[in-house]
Amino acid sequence: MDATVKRKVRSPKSARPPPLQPVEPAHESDGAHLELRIWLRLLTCATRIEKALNARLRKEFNTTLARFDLLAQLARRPDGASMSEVSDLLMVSNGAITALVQKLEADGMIHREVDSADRRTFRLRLSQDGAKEFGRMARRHEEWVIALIGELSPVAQSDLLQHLTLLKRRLDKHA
């Protein structure tokens, strides 16, 4: 009695199908929409720049970026601005402005005057000392921004500004 041994025939390695490769997403990273990635990158860059500027303002001038921004708005308006105008310009609540104004007023950087057109409201203005100190801060702020963004080539800076300007115009239509 002959026993027949059946063996499994192995196919050569070259005949094996290649291992499955992961399907590439339409975009890099985790496949998120490009628009979402752009938004997140813009947010990240803005946050990092703000943190750097805030840290430098605190270290060199013992102030914050929020106070600097309020002073900048008043520096552009020699006739002053109401609390509501400043809150609109800075895109924050009136309550947030109140705390900033109190601190800056206590430090002698700004003063309030009764509005001659509407006695119920106050106009905020830079004091002489505030204007002088803001000038010093503004020069340093400009140097810091140039240092942070200046690592991009002039062409890259120009392209970025052009694209962001276009984006802002489109966003303004949705506001």
Contents of the next structure:
There are 2 protein chains.
Amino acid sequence: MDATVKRKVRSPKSARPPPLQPVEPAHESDGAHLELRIWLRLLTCATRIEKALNARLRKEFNTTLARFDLLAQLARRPDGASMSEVSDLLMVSNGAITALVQKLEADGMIHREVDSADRRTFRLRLSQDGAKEFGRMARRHEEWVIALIGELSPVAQSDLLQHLTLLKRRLDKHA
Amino acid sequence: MDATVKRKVRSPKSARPPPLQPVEPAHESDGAHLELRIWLRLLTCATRIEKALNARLRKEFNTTLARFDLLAQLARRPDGASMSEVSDLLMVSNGAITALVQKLEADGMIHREVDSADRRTFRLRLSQDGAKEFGRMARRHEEWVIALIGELSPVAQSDLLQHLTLLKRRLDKHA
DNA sequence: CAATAATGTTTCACTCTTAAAATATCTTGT
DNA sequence: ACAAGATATTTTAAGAGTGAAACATTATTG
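The block above covers the form predicted on its own; next, return the form predicted in complex with the DNA.
Next comes the full complex, and the chain you just saw is listed first.
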């Protein structure tokens, strides 16, 4: 994570404006590249939030972030989705989706019906019970996220979202 | 750790300025709260980058991000660290650290010596071979991260880092 | 109209992680 | 000094994820 090794891979130093007035308090800033530090912070924040949400989902609903995310994807797709689509959306392997779906179906949260046009694929849909339960979870989930992130000022939030969106777009292109 | 019964976790709506001029193009913006969308993007970006780095570490060095991160922590601590310290730093459970350390020691990447003052704790240090191998990995790792994130303009990078740092601070306080 | 390729899902063996119990060692208060 | 508690690590069982192979179905093409 650290990579205190210096070696220019990209643009020469002159391309980056010299930090005359350091934008950051330089508290734990070693000489590492900006990119490295961004990645570190990104990972830290995501991990922290993910662990918090997972713990609460487990405690309050005896479920998991993966299950919740799957339900969330179905909730916003009234026409359902196939296993592969869900697999792509959640960035999780096919095998994992199979297991997830089996459990969620056994728990009565989702329906799984063979596609009439292509008997290889399943159409996954939220069941009525699933929709209700997801609604409960989603409300709490939203409260938690707001509690975690909401302390940032609205301006900071909007900026952060913009930058993350930008980053995501670059990552898309990179793939 | 309880955001339990609370309708409004934060300030009432009036505290957030009405978006007369939407700061974001509203391309895929459903009505979800800003916080939710930030969390989603954050998770997406982190997952994408993590998977990319992990795949490359596996392919090129037959290792893993967890191993690399552990080595990185030791690399910046010439006096070494205990298991628990590493566990905290990596935000990974103690059990996982035990397994990680055993493998890394077996591979000759790190030394593990009992602390002379406290026989419960181990002092973990990078071995010479470990330091060399970590150096190689760190150089490549840095290149990868720069390739992934570096397409953002220097200004965007600096902004993003600032905002993530701010977020991390809030998360710290929250815990 | 086969043969072959492509696609969607499942299975499998393996790895990693976690939480909690177990173990070992130190620290403290009396 | 010693019981009680705190701290550091390991063990254990269970849960989840992965990539690759297997399997089933559909598409393509010569």
